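Only one chain is shown below, in structure tokens, and it's the form predicted alone.
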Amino acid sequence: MAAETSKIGSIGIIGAGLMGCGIAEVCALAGFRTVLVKATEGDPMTARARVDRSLKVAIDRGKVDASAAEAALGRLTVTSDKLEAARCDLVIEAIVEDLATKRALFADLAPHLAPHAILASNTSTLKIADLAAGLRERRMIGLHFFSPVPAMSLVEVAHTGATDDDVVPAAEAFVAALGKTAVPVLDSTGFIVNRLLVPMLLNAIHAYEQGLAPAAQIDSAMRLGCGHPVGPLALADLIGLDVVYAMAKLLYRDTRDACYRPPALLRSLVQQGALGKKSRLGLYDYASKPPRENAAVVELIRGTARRAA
């Protein structure tokens, strides 16, 4: 049975972290009945509170009317029951970036989905074909949102050779209804943006660990010289160094291209639990305002330079 764009009236999002809550917020604001599922332990109402806080910030900044925010919250259901999301027309997975974990979730959901429903993954690097193998291949697609979801206008729409003809147009129409721009891309590791972005982040970390310049100067050079709103080291911290490390490892594994080989400094920080802004320590130290360079990293780089001399 072919899906029709008009049938996408309800959206299920599984995963209530930063990405899942952001996707739920924009869907509810766009008028969709939205079900947000907290996939990990804990009170699901914490996810609703997160969306509420984000909407209040948007109101304060004049980006959303208070009445629109109230209406959006009225369209939002937050639960820990995955089957509530499975009853929706479009189900978007936004859980941990792990192939086995995602496939297990899809296997649980598949028997409960309507024939016309579309199953989507917010994966940033995994192949949709690998996620979908044996599991509704023709009705599965990649919908890669970018963080922070309310502010970022791009959504990569990844499709495979097995995707039903109606699925990509339906996904594009959905993205347009959110006020965002869909860029369809043939299924591949990293799609478009991360294929190009990850080498820049890794090269910036390489340059930093080799002592080319302090972190703030590397970031300033890219902001001022290339017009980037955020420098690559600050961006790596914002994305999460663990996420950057995982993307780099996956891209290197699949391509064997040296430009994706993770730097030793990145690996070391992740192993130490210094994951960037979310852990308040990464390439920068976020305990201070404004953030300053991580003193331990600075000392490590200086020590390496002394030994090399």
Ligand code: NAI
Given for the second form:
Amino acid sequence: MAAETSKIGSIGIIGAGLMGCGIAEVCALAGFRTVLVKATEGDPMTARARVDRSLKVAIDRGKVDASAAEAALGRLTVTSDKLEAARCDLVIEAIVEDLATKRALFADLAPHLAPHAILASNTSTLKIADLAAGLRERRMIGLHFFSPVPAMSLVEVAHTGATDDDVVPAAEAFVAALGKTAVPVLDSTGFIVNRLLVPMLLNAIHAYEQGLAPAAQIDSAMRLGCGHPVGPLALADLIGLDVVYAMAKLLYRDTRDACYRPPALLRSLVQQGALGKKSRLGLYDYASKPPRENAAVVELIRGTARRAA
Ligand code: NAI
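Follow the form predicted alone with the form predicted in complex with this ligand, if you could.
Following is the full complex, with the preceding chain placed first.
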């Protein structure tokens, strides 16, 4: 499949969290030589184990053949050396959502990239123009995957209008080679999906903290009433409350629109390290199966209601 794209044969992914591991999995499955870099301390093999676990789930669900999964793992290199990824045709960063941290990474990578290489960010909300300023602006784009990456078919391809002519078509061909659909979008805070999705997530958290209904009922209402596969509170936990908070702050800063103002409950959970499913505690508590509401949040909401009465 990789041969269908003219220039992109190898993919470097930097950041081995939820998104980086998911992107590495789909790239390796699609036939690309894939280098996944664990950008923070710790054994990079944990990232390989994470991809391996996800592939096993896909095999159990009949979505991937065992032989295809084995071949994908054979194409995947996991390392802590960023320069191994810098040698690839397409380098996708999926590290923490912070402008300065991402720019510092790009500045490190830039001198080591081949002239034809494309640098992409999986940012949820940062503007590509801000990430790219002074750094390979003509060969930088946004490649915004969605979580969980193996299941979600959209990739927003964010472009500034200043890129070389081949960059967006090459990115679209790459996305098609993954079996996903590219939607090109002009660079802007939040692109299309998060500009529209974030207000719904924040409003769901507002409704919850105001005691309108328990979390599970808010989620059921949106699943059954709007046909959403996952309710907004469960989705916020799945995305990561830190990521939702970062998106809301950026959108609010750039638009000053009150629909993006982060609720106090979201801020407080993030400050406590309750980041959603990835930290096993967020709006829901994932220590129990099925997850139940986070008891501390329920108590907080009851206390606020008692004080207001
Ligand atoms: P995550 O928290 O699972 O992973 C982030 C990774 O960044 C971790 O591997 C961590 O070790 C690394 N990291 C943390 N601090 C760092 C630093 N100072 N320098 C270098 N690396 C550092 O987060 P996730 O969800 O994978 O998000 C990664 C990027 O993808 C963010 O830009 C986020 O906005 C974006 N994104 C997230 C989506 C989601 O649903 N969670 C969806 C689409 C985009």
